[in-house]
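Here's a solo chain for you in C-alpha cells, the form predicted on its own.
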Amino acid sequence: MRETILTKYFSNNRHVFFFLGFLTLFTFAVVILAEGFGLGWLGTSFVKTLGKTLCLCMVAIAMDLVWGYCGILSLGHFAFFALGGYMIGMWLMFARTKLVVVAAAKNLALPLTEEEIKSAVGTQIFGVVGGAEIPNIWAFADILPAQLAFVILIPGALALIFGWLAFRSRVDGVYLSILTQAMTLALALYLFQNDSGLRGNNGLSGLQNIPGLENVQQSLVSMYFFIASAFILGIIYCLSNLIVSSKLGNIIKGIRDNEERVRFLGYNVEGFKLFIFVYTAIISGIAGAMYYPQAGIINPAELAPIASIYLAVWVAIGGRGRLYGAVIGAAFVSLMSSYFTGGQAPDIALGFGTLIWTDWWLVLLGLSFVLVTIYAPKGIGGVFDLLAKRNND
C-alpha cells in the first residue's frame, strides 16, 4: 500500500509526531486537572503560567530558526514579541474601556454621541499620562480584525525594513547582533515616552479582561487561552519544520555553515536571510499577542534588550539547531524561573548566611548557560539525540 503524504512526512520527521502527541496529551491533562473544566487541582494562576510558557516556546522556535538554523544571532526578537502584544493590547484596552463608558452612561437622560464616547474613552485611557485625545496610532484600535492584522504586519514590516537595510549592506556576525540590540533599545526608549501614544512607562493594563467575556470566570478564560496557545504552538512547530526539512532549510543551514560558498553557488543569500528574519518576526508577534492577554499587562520594560538575551540563553540550553530543543529550553527555563522567583523554592540556611533563590536565580541561569556551552553544546535536546541514536543502533 502506498504511503500517504502525511504518513511519509511523519515517518521522515518522527520528532514532529512525538512533539504533537506530547503536546496533545499535555493539553488534555491540563484541561482535566484545571479549575476551568476539570478537577480543580491546578489553579488559574498556574494555568496562566503554562499558557504563557507555551507562548515563550513559540518565540523560542523563532529564535532557533534565525540563530540555530540560519546563523543570525538576533538580540531583538523580543521587540517583535512585545509589538505583537501592544497591537492586541490596544484593542483589548480600547474595547473594554468603551464598554465601561457606555455602561456608565446608560442612566443619562440623553445618550452619548460617538464623539462623546470617544472623548470619554480617551480620558480614561490617557488621563494617566496627562492626555485626553486618542493618538492617531489608535485609529483602528476598535476594529479587532485590523488589530489582528497588525499583529502580523507591524513586526513583519519592522523586520523587513531593518533586515533589508542590514543584509543588503552585508552586516553580519557580532555587528549584526549589536544592531538588532540597538533597534530593540531604541524602540524601548521611544515607548517609555508619554507622547509615544502607548501610555509610556504605564503601558497597557487590564488585558486579562476580555471584551465580551466580562461574565466569564478567569478560570475559563485562562483555559481558552491555554488551549489556543497549544494549538498555535503545534501549527508553528509544523510549519517551521516544513521549512527546515525542505530545500529552503538546506540553503539556510548552508548560509549558517558557509555563507560565501552558498553565495558562490548563485543563491541570493540576502533574500533567504530576509525571509527567515521576517518569518520569525511574525511568529514572535503572534506569540506576543497570545502571551500578554494572559499576563494582563505590557509595558516598554518588556522590550529591554536583556529579554532577547534571555531568549538566546533558553535556546542554547535547550539545544539550538533543533526545534524541539528550543521548546524544551524555553519551557524548562520559564517554569524554573516561575518556581525560583515566585517564592515557591524554600530558602536554604547556610552557616554564613541564607541562600535566597529570588536573588540568586539569575546567577543560577547564567551558570547553567556557561556549563551547557562548555560541556553540552548540543543542550538538553542533545540527550534526545543520543537516545534516538541508541534506538536506531
The other form holds:
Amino acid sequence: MRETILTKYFSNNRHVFFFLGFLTLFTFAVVILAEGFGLGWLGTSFVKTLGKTLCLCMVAIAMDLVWGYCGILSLGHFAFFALGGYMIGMWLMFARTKLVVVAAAKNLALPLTEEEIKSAVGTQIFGVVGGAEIPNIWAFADILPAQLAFVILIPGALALIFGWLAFRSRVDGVYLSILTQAMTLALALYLFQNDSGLRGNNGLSGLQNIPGLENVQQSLVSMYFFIASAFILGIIYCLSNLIVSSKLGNIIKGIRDNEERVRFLGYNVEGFKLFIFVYTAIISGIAGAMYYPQAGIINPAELAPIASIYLAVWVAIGGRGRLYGAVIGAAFVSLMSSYFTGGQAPDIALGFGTLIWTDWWLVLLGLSFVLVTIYAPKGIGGVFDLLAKRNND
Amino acid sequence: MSRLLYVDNLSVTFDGFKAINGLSFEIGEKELRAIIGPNGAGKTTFMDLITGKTQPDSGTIRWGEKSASLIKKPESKIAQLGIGRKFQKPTVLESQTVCENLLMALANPRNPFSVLFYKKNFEDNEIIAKLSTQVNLERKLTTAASELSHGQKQWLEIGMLLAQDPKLLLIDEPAAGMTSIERQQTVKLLKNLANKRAILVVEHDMEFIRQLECRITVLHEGRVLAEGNFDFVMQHQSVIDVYLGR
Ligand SMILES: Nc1ncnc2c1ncn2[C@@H]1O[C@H](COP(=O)(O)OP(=O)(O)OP(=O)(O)O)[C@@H](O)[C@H]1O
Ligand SMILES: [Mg+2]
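Structure of the form predicted in complex with the partner chain, please, following the form predicted on its own?
Below is the entire complex, every chain and molecule, led by the chain shown above.
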C-alpha cells in the first residue's frame, strides 16, 4: 500500500480512530434508545449518568496527561473541575432566577426597575446565607460569554499561579502531591464559608434548568448535554493525542522518566510542567462546566480531596500513559461505583453476615487498586496493547 | 588557543564538608582534557557546579569569548549556551527509541509551543543518521533505549550530547561498564570529537587516560593537585601518594 500521510497517521494513531468510532456509535445508540428522541428504553436520569460519565472521562484524560505522561501526581484536578462547574453554575442560577423574578412581576402595574430586579434576584439567591446583596464576584453572572470565559480562565489562572510557585521551587514527588491536595482543601474550606459569595455549603442548585430552555423537556435537555459532552470528549481526546504524539509528548515523557536528563539537554523543565499543568486544569474546568448542569447541583463537598484521589485510582486502573486507558478507567470505575453505591446491587448473604455493597464497594475498589498496581501496572488499557500487538505480528 | 571556560577560586561546602575548596581551572577551545583523582575528590561536584546543578559558595565561573558568568544561571540556559553533560550513570530516556532520544537533543528551538508544532524535516533526519553512525547505533534507531547494552547506552548519551552541538562536553566516567573493544572505540571517538569542540573527561581507568594523550588535571580534596601530561602526572610524588600508589 502506498504510504500517504493519512495512512501513516492512521497506523500511528489507530486508537484515535477506534475511540472516535466507538464514541460515535455509543452516542447514536444512546440517542436511539433514550426518551428524548428515540425509543424511550433509557430513562432521563440514566442518560444524565452517562453524560456525566463522559465528563469524568475528560478529567481522567487530564489526569493521565499530568500524571501518566508527565509524572506529576496531582491531587488537585477535581478542584479545577469544580471551579469550572461553579463558573457556569453562577450564570445558570443568576439568569434563571432573573427570569423567574421578571415573570412573577408581569402582573404588576409598574414594570420593575433594573435595581429592583437585582435586589429581588439577590434575595432569592442569597437568602439562604442570610444576605441579599449580590457579591462582587457575581458581577458578570448575567453575561453568558463572560462566565464561559471564566470556565477556562479561572482554573487556568489558578493552575498557572500555583504551578509557577511550586515548580519554580522544584517541589516534586510526594511533596508536590501533598501541596496540590492542600490547595484543593483550602479552596473547599473557603467555599464552605457563607461569606465566600458562593452560598457556602448550600452550593449552587437548580442547575439542570437551563435559562431559555424552560419549555423544553428534561429528557431533551439531557440529550443535548449528552451529545455535547460526547462531542467535547472527542475533541479533547484528539487534542491531547496531538500533544502526546508530538515532540512535546517525548519531552514530557522524558521529564517523567528522567527529569535531569531533559534539563541538561537544555529544556526548561519547569516551563513544560507548567504548560501541561495549565492545559490539564483548563480541560478539567471545561469538564466540570459540562458535568454540573447534568448533575443539577454543585457544593463545596465536591472538592473534597478524596475526589481527586479517586481520579488517580481511575487512571491507574485504566492504565497510565495511554489516553484510552484513562477513559476506560474513568468510565468503568465510575459506572461500577454508581451501580454499587446506588443500592441497585443485590446484597449477598454469606453464612456469617451479609455483604452490603454500599459499604463494601470501597473495600473492593481499594483492593482492585492495590492488585492492579502490583500485578498489572498497565491496567485495563494494557489488555488493548496486547491485542494491538497480536494483530500487528 | 583561546580560553573557553575559566574557573577561579571556586568553593562549595556540603554540611560543613568542603567538597570543592578554592579550585582554579581553565580549558581552551577544542581542547581535550582529562580529570583524575580519588573517590570523593570532587570531580562530579565540579561538573555539577559548571552545569548549574549546584551553586558555589564563592568563586567565579566564566564562559566563552565574552567571559559571561555562569553562576545563578538555570541548568537549561547553561546547556543552551553550549555545555553538554554526560552523567556518571548512563542516563538516557529508557522508554523511548534511540531516534526519539536523539531527536530531542537536536539543536532546535526548545520552548513548549515550538516543540508541539515541530515537524521532522529532511535535514534533521540526515543529522540523526550521521550521528547514529558516529556512535555505532545506526541499526538501532527504532530500538527502545531500555533494550541497549550498558556500553551502547553510554554511546547513545554521547550521541545526544553531540546532537546538542555543544562547545564543551563534560563526560563523567565513560569507560565504566564497557568492554575493552568498546573502550578503544570510545577513545577514538573522543579524540575525534575533540577536533571540533572542547572535551573534559573524568575517568579512573589509567590505561584509558593514557590513550587519550592529553593534558591531565589531578583533583584531590576539592582542589588541583597537579596538572601536566601523562608522564608528568605518573611521576608526580604527591599524585602517587594520594591516588596512584593506593
Ligand atoms: N549534594 C551533596 N550533598 C552532600 N554531599 C555531597 C553532595 N554531592 C557530593 N557530596 C560529597 O562531596 C564529595 C565529592 O563528591 P564527588 O561526587 O564530587 O566525588 P567524585 O570525585 O566524583 O568521586 P567518584 O570518583 O567516586 O565519582 C563526596 O564526599 C560526596 O559525598
Ligand atoms: Mg563522580
